[in-house]
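Here's a solo chain for you in structure tokens, the form predicted alone.
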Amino acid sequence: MSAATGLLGGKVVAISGVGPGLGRTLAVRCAENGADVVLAARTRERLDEVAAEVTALGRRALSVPTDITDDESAAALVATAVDEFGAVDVLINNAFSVPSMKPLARTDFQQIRDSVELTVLGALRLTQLFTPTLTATEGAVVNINSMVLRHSQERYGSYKLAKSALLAMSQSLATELGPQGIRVNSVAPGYIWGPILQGYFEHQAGKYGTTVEQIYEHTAAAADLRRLPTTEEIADAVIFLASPMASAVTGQCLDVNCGEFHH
């Protein structure tokens, strides 16, 4: 249970990209903080699993299979959410695609287009469509970014390109939507310690004949706290920005990386 229970009491939160990692944790954490949730992703089975966790906490959950790169599918998400709950107070853009991980000189242009279509234009599409109800509630948008903003390491070029565009878009939207009472902020996680990263570390350990613990320690050594942030810690930063506690915060990017990069 979050220490800040009730920050989202009575609010309705729409979350895109609900999967087994951060998306699931966001939904559960929002419910623990008093919110009803609208869950959007392409796979209904995954949505229904998370919805069951939310309802077990005593909050309402609405599962809407959605392709956020499709105009009609995204519009149906918004219409269904408003029809069910009357209004939406918070939009969390969490949709994610695995980056190309090739040098930009060898990155396929279609991969870059696909990444931008989902990460940037998908978030913009949802923000546009939710703007009327967010205006009515003087709501908030939180976009999930990445610490890739803070470095130029090899093979992250196409991912950084998309996430940098997402940050620029978030800042512009904060300026444009501010007069309507809508706040737009970003959270930039570092490596997120959860099931997905643990599975990757297990794969790497098997590949290189080492242990998950050794890979974790090596990865965390670059961070001031000598550890990696958890999915729960990322979610709590998102909830803060979505909540009335951040009522004067907009156009900002909150880095949550245990001190790996300073900004």
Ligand SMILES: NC(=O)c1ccc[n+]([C@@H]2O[C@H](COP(=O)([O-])OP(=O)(O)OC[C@H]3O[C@@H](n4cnc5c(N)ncnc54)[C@H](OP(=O)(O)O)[C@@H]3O)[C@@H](O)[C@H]2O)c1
The other form holds:
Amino acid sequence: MSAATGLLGGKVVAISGVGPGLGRTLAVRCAENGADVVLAARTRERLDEVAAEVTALGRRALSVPTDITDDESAAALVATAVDEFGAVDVLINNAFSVPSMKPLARTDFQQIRDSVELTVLGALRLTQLFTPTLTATEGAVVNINSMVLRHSQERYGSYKLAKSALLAMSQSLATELGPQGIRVNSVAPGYIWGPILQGYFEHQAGKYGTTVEQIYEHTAAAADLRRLPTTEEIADAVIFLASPMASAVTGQCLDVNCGEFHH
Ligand SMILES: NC(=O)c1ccc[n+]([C@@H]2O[C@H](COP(=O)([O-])OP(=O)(O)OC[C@H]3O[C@@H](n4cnc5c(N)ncnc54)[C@H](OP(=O)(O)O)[C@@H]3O)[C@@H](O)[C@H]2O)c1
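Now that you have shown the form predicted alone, what about the form predicted together with the ligand?
Below is the entire complex, every chain and molecule, led by the chain shown above.
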């Protein structure tokens, strides 16, 4: 085991929603910054794959298959993490499933409920359950939001509804948990340039007879930096907010979008 140096040296970070995109990168990047990680999502195989990447970096990883919409499953996550590591310093709420992309007028209420159940109540359930150990460590929560906060484009209504409630909740939790020393912040990524978006651009390129490079350039033209942020760059903003570097920052939302939207 290497010495725990880095922005998160010696910290234990729990990540909810470890998928192939940002969740995986967050886990690897936290380990590179000195943290041990608790990995939670429903698919054990993926957790174990990411755990192997973390341990290859010399940090400890604990895979806990979890459904964050289920009280018992979420409680078991927290108990297992505290049992293994003694305490948890950081909770990152990243879990995600593709929301309804229909106009709100035609969106089935159950789809909206499911989205709120996962994005809002899932994050709140974990925050409630982790609060005792986060109080003990004067820890931090980072909620992964989205640039959907900053626009009202068609078909994003369900997603915006859930993510806006997540932002409101993060701000209220910052006020409520601040006296216990717990910081609560949000990161709102824009497009994330990684394998998932690349696959989508490849699909679009085939459909419209153009190239991935052209679609990338067209998309990036709206951003001040004329490029899209990488998964690693989003993860680094999360790590900053989770780290002692941000010890006076709470109740804030950091937009990471290469300047596509100003806030
Ligand atoms: N991708 C983008 O371009 C983009 C842009 C802006 C914001 N974001 C935000 O960034 C975050 C990560 O997005 P991503 O696409 O990169 O996702 P990801 O990290 O690849 O995966 C998220 C994982 O959440 C897990 N999950 C879903 N429901 C769950 C549940 N009930 N309990 C536990 N885990 C659950 C899923 O794994 P299981 O199925 O194994 O449970 C899924 O693989 C999201 O909050 C998203 O809103 C993404």
